[in-house]
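Only one chain is shown below, in structure tokens, and it's the form predicted on its own.
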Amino acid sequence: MANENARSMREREYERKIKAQAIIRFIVCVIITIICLFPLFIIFINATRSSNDIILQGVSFLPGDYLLNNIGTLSDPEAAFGSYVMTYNVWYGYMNSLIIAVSSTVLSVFFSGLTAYGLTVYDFKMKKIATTFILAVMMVPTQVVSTGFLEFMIRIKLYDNYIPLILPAIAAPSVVFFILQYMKASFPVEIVEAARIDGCGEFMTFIRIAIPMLKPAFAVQAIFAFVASWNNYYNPSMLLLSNKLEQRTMPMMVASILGNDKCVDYGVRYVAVALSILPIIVIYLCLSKFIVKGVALGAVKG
């Protein structure tokens, strides 16, 4: 009887310590998600008031109503700037900046997709070589090499356009990396072998197989690459030398309202910045579900 009642108290003592910890984990959690949303917010709410109320009030919690106000100011040249030339147009931000975000990743996650499956399914003899290579690749920042590209991309008469933008998004070494690491832990090389004996060719069963299988690493990889090349303004502004505001994509329009003293109205500035993250925070929603999921399973070696 003593021996129940002591187990019975360690029971409990340890059901106390688990909850006791749960709530911690979880207050932390929430701390968290509020200093990572709190920017957020901010612009957002601060995309709704006027240029006078953000000086002389400072942080509200509150939305204003002058949205529709900065939206207007934003999209007329004169109001925002005086005599400055027109250098924001939300349309023709979106849409440059969605071709290249768009194709870049399909090209990146496709590809880099496929050079992991070969990597995995395939024996050949320089393939520690190749996977050594792809990692060092890696470690290159690429401001190290842009000077010489943007040289090469002259001389081939490739730049001004969005070719150079889109193109190298094909060799994309840390989503090989990620893709890589994912199907080590979860991707059954038998399953390829049963697809050849029944006659499957090779692009083929990593089309109908092994892409639906790599659907949770292929999102998580998605939602990076759309943000890395949406909020690219470092490349595009290297090569995008006529500076035509039909060429301009986001970045390049929110760092001309930034960066312009002849923009004051700082009501303006946040709607600029506010429209520029809209699609990343859409794009985010859709595919966070995969996040989770295929990050831990990418971060482990089976």
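Nothing here was measured: the structure is a model prediction, and the numbers come from that model. The term rigid core refers to the maximal set of C-alpha atoms that superpose within 1.5 Å between the two forms. Numbering follows the first chain given and starts at 1. Compared with the form predicted in complex with the partner chain:
- T249 is not among the residues whose C-alpha shifts by 2 Å or more between these two forms once the rigid core is aligned; its shift stays under 2 Å.
- With the core held fixed, the Cα of S51 is displaced between these two forms by 2 Å or more.
- Core-superposed comparison between these two forms: the Cα of I42 travels 2 Å or more.
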Given for the second form:
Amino acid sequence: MANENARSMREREYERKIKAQAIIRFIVCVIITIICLFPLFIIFINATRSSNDIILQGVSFLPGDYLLNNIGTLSDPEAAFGSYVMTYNVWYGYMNSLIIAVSSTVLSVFFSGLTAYGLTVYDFKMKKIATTFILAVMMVPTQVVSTGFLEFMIRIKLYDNYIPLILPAIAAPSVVFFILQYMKASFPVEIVEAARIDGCGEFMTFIRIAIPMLKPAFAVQAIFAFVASWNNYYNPSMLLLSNKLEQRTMPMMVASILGNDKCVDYGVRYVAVALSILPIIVIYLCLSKFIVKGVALGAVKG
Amino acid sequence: MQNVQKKPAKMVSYAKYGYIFIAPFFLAYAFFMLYPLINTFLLSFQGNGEATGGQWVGIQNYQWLLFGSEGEFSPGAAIHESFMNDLFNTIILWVGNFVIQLVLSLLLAVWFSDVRVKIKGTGFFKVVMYLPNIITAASVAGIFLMLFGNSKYGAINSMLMNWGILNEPFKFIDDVWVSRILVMFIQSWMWFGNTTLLLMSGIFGIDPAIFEAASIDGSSGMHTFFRITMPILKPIFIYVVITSLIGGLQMFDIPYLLHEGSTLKPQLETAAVFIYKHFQMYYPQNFGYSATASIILFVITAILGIIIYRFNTDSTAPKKVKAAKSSK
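Let's compare: the form predicted on its own is above, so bring in the form predicted in complex with the partner chain.
Next comes the full complex, and the chain you just saw is listed first.
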């Protein structure tokens, strides 16, 4: 009897300890969550306040009513002698970033799929060498080749052009690797033979049969490729030498308004930054579960 | 050629489709990566700017960047000092960022995958913690620049002054070490969620029965972590370290954009900023210096790549994560 009592005591003690620990951990996680969200929160709150309000009142936790005015100033050709309209244009930014991100995503996913398919389905002499090569170059950082890349693009007059921002997406070793792994696990090669017997051409087999089957892998990679391209500041700012307003991508717009000494209205600056991250945040809110899972699958792209 | 194909009479050879399907990848790779890499290598033996641009100068760039040249005010000495400063910054910023990031990520990864102590809302926390990673780095720089602005109008300054903690605005961006710590913090802020998820995928690969056995044997949390979790996690842990180092060597957006006005902050200039600066801010461009710095970085990266390859091949533990993160 006494023994049992002691045991239940110990059990209760243990349970209490676990519970206490769970609460401590929960609190730490809440604090980290606040640190993660605080800067974003401030950006969106301050985007709705006037510059005066921000300067005089400092940080506020309630939104103001100046959002439309700030957006108005941002697109007002009169404001600060036209400095705002000459440095930042949200529609050009969205459009250019979207054009580059969408086309490079489509190219990257399609051609990586094609390459992985070619390496999985067919047998040919160079197959092993090709696969090893792709694995070996996966780690080569793109920034390291940037000097030679830029000099080459200037020489063949492809600067101030979106082509060198889009076409390199055809060769994405890490995407190929991911799809290769995926195909190894869940793409029966016999299905290709069945398609052949039914008279389906090789390329059509890829389009009609492989692509639908690889959709999950494509989707994960497409999201990361899109985000990486949208967020890329280094390459566009390097290759768009003239830095023309109509050509700037969204990150370039942000960089140029922050570097402009004449655009000093705080509310407007906050709106400019808020507009640049809004689409990505919306995408993330819709697909967050999917993206978080994708990271763990090894879909890291940055 | 036709004769060869006739030999296996019944079989149709599909080998050519293999080549056709992988051709676009290799063409694009050769054109946009391989040739630029070779070109970078060639450029590293050529001169800079107006004076020697396009001329062959041998190993002068390497000599100057790595060892400088005679005379205190010679161009070689200046560029040497600037490159070494930037390399030093890169290492400082990376190490600082990585220590914060790793401690936090390990702790969170162990917590999130702990079967005994369940935290409520783990799914939500993971989503929130990964969020900073997905936001445009240029905008992140902008966010923190406005929060930690030098003047009293910066959000943090105005908050501290309103609370009476500060009388004068503190120059967060101008102060050498405060601005460095700020960059470390921003980098950790952006990447700890990602690292947590990677480490978690490693921990989930460990058979839960092992943890159960340890718990029955009376192993404490700390003991389990150092004796069981860490050894099994080692390959993925090393992978995270190396990929982060490769990314860290290229750290660019945040250090480059975190300044008010148009002058770069010398205490934040990284090696990637050095490369970028010499082909972007000079005309005619200093391709020689950029290329040489790139090749030096590439060699460092390659050595690290070989190390990670060796760690990955001689381990039997689960290795789920493969792709590189490249813009840390």
